[in-house]
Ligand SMILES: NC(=O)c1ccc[n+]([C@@H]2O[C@H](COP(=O)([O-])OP(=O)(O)OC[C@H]3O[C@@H](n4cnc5c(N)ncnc54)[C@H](OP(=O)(O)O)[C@@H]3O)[C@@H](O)[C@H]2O)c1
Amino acid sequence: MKQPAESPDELLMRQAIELAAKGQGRVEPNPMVGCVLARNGEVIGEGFHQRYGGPHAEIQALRSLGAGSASGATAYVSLEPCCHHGKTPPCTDSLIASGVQRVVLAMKDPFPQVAGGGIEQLRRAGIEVVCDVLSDRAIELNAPYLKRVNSGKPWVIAKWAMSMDGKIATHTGQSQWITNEQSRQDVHLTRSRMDGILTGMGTVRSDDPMLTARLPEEIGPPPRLAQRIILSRNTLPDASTKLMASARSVPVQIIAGPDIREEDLINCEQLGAMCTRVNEGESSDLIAAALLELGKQGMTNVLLEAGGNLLGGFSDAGEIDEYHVYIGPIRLGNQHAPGPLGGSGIDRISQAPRLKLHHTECFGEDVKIVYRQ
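Now supply the structure block for this chain alone, in the form predicted on its own.
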């Protein structure tokens, strides 16, 4: 069936949302926002929120006019303009002063200091406000921000690489490398946009990972430096591990359960790690408490790179929002070779949660599949 043609408002809003996506990894914990200014259907200015603490999308769009005027124009904004003083002045004030006569929004901002106040302020100033244009696309783009505002927890992305027959290692435990260099480079790009990269002690012991974003020179430095996070119930990493040896140059946080001795945490702090105590013993409670703690620290996106036990624990607890699955064109076989998810799992297929396919990509012969809950 042929899809209906998009309206002029939808076409320009799509452009604003595409602009907003350019801020990914640079603006968090703020949302990604884009703005297009148009008069009589013709674009006269545009902008997006480029970095945390910097000018918001509406201000960038107005500045793009140079000596031109926005009088009588329509502003297409992917999120309700702010109406409070934060790190920057209210965007509603600038829109009102600019003389725009109409503002089209993709969605309202649930942030308590906005939450409809921006719309109300614009309407009080006599500006026509149209809401919910391509709201589904705007919600999808800012799903991590919306989750943190509504639940206090960051968005959790679980990542793994596996063979075409669903194994993450051979039955002898060898796992390097299932996927190719292009896929591994894509993982580094994802890491470069994260607030945190979370793993468990099983992975620290078996792989001794560095968990940093290493990008080619032509791409440039990562937009943000992710904190390496170790979730630990019983044991802690020693000074010889790559994570602890680099803790003074790249941040490491240990989130420890109630069974970890205080003197052991002090030793890790002396090595440069930040240590956070979570007084929950059960796996699901420990995971939920850890995520709430990371949300309090302002984290919006966390990448989960771990073994089957911790991945399974997050899955059983319902704490994975997005899956990045890399499939290499090899078969490993053997019923004893490990798969990606441990945990208690489900008993019947009918109980299994159905995920939504977000997108797929190919890296040579490798395939990346992204699912969301």
Contents of the next structure:
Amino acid sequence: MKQPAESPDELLMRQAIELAAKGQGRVEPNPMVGCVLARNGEVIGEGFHQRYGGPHAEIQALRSLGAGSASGATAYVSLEPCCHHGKTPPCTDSLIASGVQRVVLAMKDPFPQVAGGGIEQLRRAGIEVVCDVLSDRAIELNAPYLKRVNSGKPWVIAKWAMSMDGKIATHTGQSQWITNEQSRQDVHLTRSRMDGILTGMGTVRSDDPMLTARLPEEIGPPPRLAQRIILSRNTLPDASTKLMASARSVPVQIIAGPDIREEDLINCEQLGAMCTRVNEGESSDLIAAALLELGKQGMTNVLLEAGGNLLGGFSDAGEIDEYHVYIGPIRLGNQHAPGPLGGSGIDRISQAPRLKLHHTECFGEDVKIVYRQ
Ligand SMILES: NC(=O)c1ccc[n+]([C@@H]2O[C@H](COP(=O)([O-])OP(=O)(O)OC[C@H]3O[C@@H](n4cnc5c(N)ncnc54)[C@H](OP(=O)(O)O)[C@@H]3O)[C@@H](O)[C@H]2O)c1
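Got the form predicted on its own; any chance of the form predicted together with the named molecule too?
Next comes the full complex, and the chain you just saw is listed first.
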């Protein structure tokens, strides 16, 4: 079916949202925001929030005018402008001072110090404000930010590589490598914009992973350095594991349930890991408490790279927001070779949550499928 043509406001908002996306991995825990300034439908300036603590999108767009004026123009902003003094002064003040006559917004900012206050200030200054233009697209882009503001927990992306017959390892426990170099490079790109990469002791024991983002030179350094996180109920990694051996140069955090002995945690601290205790022992409660703790630490995006046990625990707890499933063109067979999700699972098909297909990509013979909850 043919899509209805976009209105002039929607076209310019699409540009603002595309600009916003350029900040991904650099601005969190702030939201990604883009701004386009237009007069009579013609773009005269643009900007986006480029890094955490840096100038906001509206300020960048106004600066892009140089000696030009925004008087009588329309500002298209992908998120409600801030009206409070945070790391930078309020954007509403700058928009009002610039003489823009109309502000078009994709969505309100639920952040408690804004939450409609930005819109009110602009209207009080006599500026026409239009809301909810392409709001679905803006909400989708900033879903991790919105989740953290609304629930206190980071956005969880579960990633796994599986054979075309749905196995994440052979029946002997081998999983390296199911997918090709290009797919693995794509995982490194995803890691490079995460705040945390979370795994379980099963994976540490069998794969001894580094869980760092290793990007080709031409891409440059990762936008952020993810903390490697181990969620543990009973066992802890020893000094010989790659994670612990590198804990002084790339951060490692152990989130420990109530049964882990204090002296074992102190040993890990001495090896350079940060240790956080959560008192909930039951799987779903432990996972929820761990995520709240990571949210409190300011994390917006966490990549879950684990085996079937921990992935299953997250799935049972309803704590996965996005799935990155990489399928390699191999078949592994065997009833006992594990699939991606252990845990208790679902009894009846009718009870299974239906996910939304976000997009698919091909890397040579591999396929990546991204679903969202
Ligand atoms: N293909 C892939 O993408 C991929 C990725 C990773 C791993 N793998 C494969 O998966 C296999 C390892 O799988 P696995 O299931 O043993 O490892 P896992 O899921 O990484 O780790 C499981 C461990 O996590 C800990 N844990 C902490 N909280 C938990 C909770 N709420 N629910 C469940 N577990 C929790 C438990 O250890 P404690 O009780 O000791 O704390 C548990 O034994 C290996 O063969 C590995 O090669 C494949």
